[in-house]
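Consider the single chain below, provided in C-alpha cells and representing the form predicted on its own.
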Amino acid sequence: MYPPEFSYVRAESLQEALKFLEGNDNTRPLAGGQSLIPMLKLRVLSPDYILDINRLNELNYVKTSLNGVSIGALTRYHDILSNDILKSKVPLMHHATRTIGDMQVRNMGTIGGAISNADPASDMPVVLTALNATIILSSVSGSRSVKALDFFKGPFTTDTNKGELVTQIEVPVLDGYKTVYKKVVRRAGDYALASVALAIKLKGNEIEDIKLAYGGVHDKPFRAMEVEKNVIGKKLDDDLVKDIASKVSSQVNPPSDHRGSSWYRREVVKVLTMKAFKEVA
C-alpha cells in the first residue's frame, strides 16, 4: 500500500524544527523511519508534513551528567551498541539494544523515534521505565522533563504535546546492580511478544531494592511496583521467584492477538521472570 499524500520538510536546526512543529499541528518528525514509514504504508497516519530531523546533529550524542547518562533523541540504536559509555554504565540498555531488530534496524533506528512512537511491545520503552528514566521534551517555549512512567500513556500515546519533541534522555547510572533483558519474538526481527526488564540490588542474598518492567502484556510499559515494594528485604529463592512470577502474570493484561493469545502471554511472563531472575541470583 502506498503512504497518503504528505508535504517534506527538512530541518537544518532545532530551532528551525522546533519553529515548524509549533507552526502545524498535523506533523510527523522523521528520524530513523524504522516505526513512521511501515505506519504511513498502513495508512495507520495521515500526516500533512514529515518533518526530517536527521540533520540535526546536536541531537547525537552520549554523555556522562551530574544524573547520569543523557543521550540524544537522534541517536541510533548503532552508536548506543559501540559506546563504552553505555556499556559500562548502563548495561541494561546495553543488552536490549542487542536484541533489537536487525543491523538494518539497528543503524537507522533511533532511541527518539522508539520512544516517541510508544509500542507497547518495543524494547527501549520498557529499559527506560525500568529505569525510571527522564524524557525531555523540547519546544520554542522551552524545555520540561518527564518521568518514563509518566511519559507513556497508552498504545502509541505518549506526554507530547502540541509543538514539542523529545530532544534527550537521561538515564541513572545503577551502582551495584545486577541487570538483565529478556524477550520471546515470534520471529527474528519481531518486536516482542512479552518482555522483561529486571534491575536488583542484593545485599548477601537479600533483595536490596528491585526495579521489574515488562513490555508486551500491557497497554504501555508495565512496572511492577506493587511487586517490587513488597519484596524489598525478602532472601531471594526459587519459591520468592515463583511468587513474583505469578503475581506479575496476575496482574499485566496483555491482548490476544495472531502472534498469542492473553492467557499465552501470562505464561510467557511467568517463564521470562523466572529466566531473568536464575541470571542475576
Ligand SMILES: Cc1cc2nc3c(=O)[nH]c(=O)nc-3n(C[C@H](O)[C@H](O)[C@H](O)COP(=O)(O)OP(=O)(O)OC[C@H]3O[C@@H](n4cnc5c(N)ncnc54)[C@H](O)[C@@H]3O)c2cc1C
The other form holds:
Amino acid sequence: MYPPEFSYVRAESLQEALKFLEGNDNTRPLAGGQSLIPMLKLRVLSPDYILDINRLNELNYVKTSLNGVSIGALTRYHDILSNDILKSKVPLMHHATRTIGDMQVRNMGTIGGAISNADPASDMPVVLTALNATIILSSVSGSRSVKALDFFKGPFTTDTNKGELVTQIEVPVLDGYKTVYKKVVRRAGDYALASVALAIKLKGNEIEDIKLAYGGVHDKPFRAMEVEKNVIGKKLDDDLVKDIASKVSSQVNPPSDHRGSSWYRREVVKVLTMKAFKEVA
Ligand SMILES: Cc1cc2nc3c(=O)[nH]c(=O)nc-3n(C[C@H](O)[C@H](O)[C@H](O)COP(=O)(O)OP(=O)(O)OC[C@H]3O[C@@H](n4cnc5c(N)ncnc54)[C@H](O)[C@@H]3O)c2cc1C
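Provide the structure of the form predicted in complex with this ligand, given the form predicted on its own shown above.
Every component of the complex follows; first up is the chain already shown.
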C-alpha cells in the first residue's frame, strides 16, 4: 500500500529539528525508518510532516559518562554492536542487539527510533527497563529525563510530549553483575514471541541484587519488581528459579496474536526464565 500524503522536511541541526517540532503538531521524526515507513504504508499513521533527522550527527555517539554510558538517539544498532565500550561495559545491550532483525534492519535502525516506537515485543525497551536506564528528551525549552520504567506507557505509547525529541539514553554500568538476554522467535530475525533480560549480582550463591525484565508478554516491557524484592538474600537454587518462573508467568498479561496465544507465551516465559538463570548460575 502507498503511504498517505505528507510533506518531507530535513533538519540540518538539533535546534532546527526542535524548532520545527515546536511549530508543527502532527510531525513524525524519521530516523532509520524501519518502523515508521511500514506504519505509513499500512496507514496506521498519517502525519502532515515527516521530519528527517538523519543529518543530526550530534546525536550519533557512544561515550562514557559519570554514571555509565551515554548513547545518542541516532546511534544505529550496527554501531551499538561494534562499539567496544558497550561490549565491555553493557554486555546485556550488546547481546540483545545481536538478536534484532537482520543486517539491513541493524544498519538503519536507531536506538532512539526503537524506544520511541515502543513496540511491546521490541528488544531494546526490555534491556533499558532491566538496566533502569534514563531517557533524555529535548525541546526548544530545554531537556528533561525520564526513567525507562516510566517512559514506556503502553503499546506504541511513550511519555513524549508535544515538541520533544528523544536525544540521549543513559545506561548505568552494572559492576559485578552477570547478565543474559534470551528471546524466542518464530523465525530468525523476527520480533520476540517472548524475551527476558536478566542482570544478577551473587554473593556466593546468594542473590545480592537482581534486575529482571520481559518483552512480548505485556502491554509494555514488564519489570518483575515484586519478584525481585522477594528473592534478594535468598539462595539461588532450582526450587527458587522454578518459583520465580511460575510467579512471573502468572503476573504478565500476554497478548494472543499470530505469533502465539496468551497461554503459550506464559509457558514460554517459564522456560525462558529457567534458561536465563541456568546461564548465570
Ligand atoms: C524486518 C524487520 C525486522 C525487525 N525485527 C526486530 C527485532 O527482532 N527486534 C526489535 O526490537 N525490532 C525489530 N524491528 C524494528 C526495528 O528495531 C526498528 O528499527 C525500530 O523499531 C525503529 O527504529 P528506527 O530508527 O528505524 O525508527 P523509525 O522507524 O524512523 O521511527 C520509529 C518511530 O519513532 C519515532 N522516532 C524516531 N526517532 C525518534 C526520536 N529521536 N525521538 C522521538 N521519536 C522518534 C518516529 O517518528 C516513529 O514514530 C524490525 C524491523 C523490521 C523492518
